[in-house]
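Just the one chain here, laid out as structure tokens, in the form predicted on its own.
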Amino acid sequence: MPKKVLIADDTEFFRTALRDILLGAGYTVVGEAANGAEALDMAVELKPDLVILDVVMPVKNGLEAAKAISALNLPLKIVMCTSLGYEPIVEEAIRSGASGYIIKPLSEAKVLNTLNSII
């Protein structure tokens, strides 16, 4: 099971909610980014096992960040997390390198079931 997680969401509320869920399940949150560009830099620097990316973020959105992180061939998994749950966005997320997708609003069961399904 991946233990080190990087969270990227432009909303502090969702970062906090994800962090609380992950910490409660035994994960270590190694970093939090407010945009996709920060997430890309932090993925290289912190070497997480898992990156959770919001789709809609400033500077570099989650799909762009997922493509860039995937291109680095780092040994990590990417999960997208967003309120945009319609099929074209999900398909684009998978093409961008995501292994899973979490639809907001967040629930502990939804987050952990998604993470457990990709591990």
Given for the second form:
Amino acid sequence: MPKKVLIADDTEFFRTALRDILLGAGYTVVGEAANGAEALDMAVELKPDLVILDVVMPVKNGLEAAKAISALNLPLKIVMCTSLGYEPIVEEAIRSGASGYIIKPLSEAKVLNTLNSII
Amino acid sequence: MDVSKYKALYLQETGEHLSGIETGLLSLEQNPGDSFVLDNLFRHYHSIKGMSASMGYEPMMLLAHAEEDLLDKLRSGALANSEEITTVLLKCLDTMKTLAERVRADEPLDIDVSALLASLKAAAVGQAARMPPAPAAALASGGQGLKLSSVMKVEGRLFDELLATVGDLFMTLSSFKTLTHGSRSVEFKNGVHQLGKTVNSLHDTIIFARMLPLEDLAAGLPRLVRDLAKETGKEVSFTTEGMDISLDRTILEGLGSPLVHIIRNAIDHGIEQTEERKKAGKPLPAVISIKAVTRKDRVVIEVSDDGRGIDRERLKAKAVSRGISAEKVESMADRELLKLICLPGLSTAETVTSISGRGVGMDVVKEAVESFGGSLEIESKRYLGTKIIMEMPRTSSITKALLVETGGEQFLVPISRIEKVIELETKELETGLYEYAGTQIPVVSLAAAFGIKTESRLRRTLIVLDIKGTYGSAGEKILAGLVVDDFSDEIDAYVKPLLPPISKLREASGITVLGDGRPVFLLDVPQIISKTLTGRNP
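Please show me the structure of the same protein in the form predicted together with the partner chain, now that we have looked at it in the form predicted on its own.
Below, the chain from earlier opens the complete complex, with every other chain and molecule after it.
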């Protein structure tokens, strides 16, 4: 059974890039959110096994979304995705329940290694 | 990972972010600390940074990264935003647009951004950002930036020079136009015509770039009205209309203190205390309104209040006490009488107050308005209110004018005043009145007004003029006729203001030099007519 992934990033550019990598590696992408609030709703509704959260997003940022999703105690893992310079936020997200992180710019290897290590 | 397939997506989203940045930076000019805008800007830069890093567009990534750092400090409050910072960010935006264009065109991104990065870093540590010279590529795409006031400050002098150069071009053009009259060459005439169109469009472009809306000036007025009303314990509301009309920034700046003076006067002397208004059955709060309308290339700005109006008797008494003969004051037309409040030191206010003092203001207002080639009119109804009407050019320097001649002397009459030009037999004008559009209008001879000798001639030209200072709300015109020998071309005159001592010459509002080198005065038509008709200089 392929793992179901929810992607949350405010740029279509990264959503598309992530989707391509995931689909290429046999994952199923169940949803794409453009901000943290959408990610929270879709995490409840679509029951993904994995949520990839960008940190800098409008409405609700990745850290806020990570905290809110963790608080729901759903059977899923959270991976933070951001660029260099946001280590403190990523650390806080991990303390709040996230399981791993990916540092942009994205590469197939970086994404898949991270996901394989936590699933 | 092959990223080239994401290029179109990159360009699309980067383009959206860049225009979001532009909008955001512009709104920061109005409100530098807007946290919502700062947050959005931060995300725009962050997104561009991330995408550019993934695509390997290094100069773009470096710029976005440094900008993101700067915005992070601004949005967290670690650094206060300033005009310098916005200016640096706008400069960077130009370069980012250029970089995006290069990506689109598959051109190398070999633009040196180190100077921009240095100024972003300097700005981020709170140092005055030094403006680096823009890379050549950024200049090529920078046209849009000229609308921004902060950029204008850098380029301001350049614009003045550019405008002066275009003024010289107009002079040269008018001498060519003179030559075409004596030429039979169609090619030459066409060439000069084409040149004229080009110079005009160059002029229009420069003028447009210098224009700012009245709104920029009026934005501070509600606060002024509120504070003054509080200070005097009066109830005053404030309305504006037509503030979207744009004026040359120099003229707009020049209007600032006259407007403040007028509003101070209105609140201090015009508007009654609440009790007095109640007794008189007048509505509360009192209303001060500013209304602007355009008329051809000019703007009419009216500042009205519904206060007590100007007391003529007190005004007359004051004028007499200032040394103007009682006889002269009594024989003055109302319009001229009201203008006496613009004499230095003349005020009808009973008390000297901290707000407007005594009579300080209106003379300054009149002087400021006239220095821009504008005119001032006052209307006032006792117990009902006062209206100060300023009629100003919207743009500086170039005025459309009709070249007229009388007794061999040439003068310019502003086109904005002209209703009609009629050729008549001299004898039809002998009565000093002329029937025009069903009414008798007074007729003044320019030669007589200036004491110019003219040869007797059978036919002369009557120029029907509107000499009222306002054109918008009342709609009513005050018509009068000016008799000249003849008229010739309509020209675009690069009018320079008169300097002392000839600035005392009230009948002229400026001077220009014709293509053949002759200086010609631009006539202040309302002055000439009212002076001749009333036999005095107001």
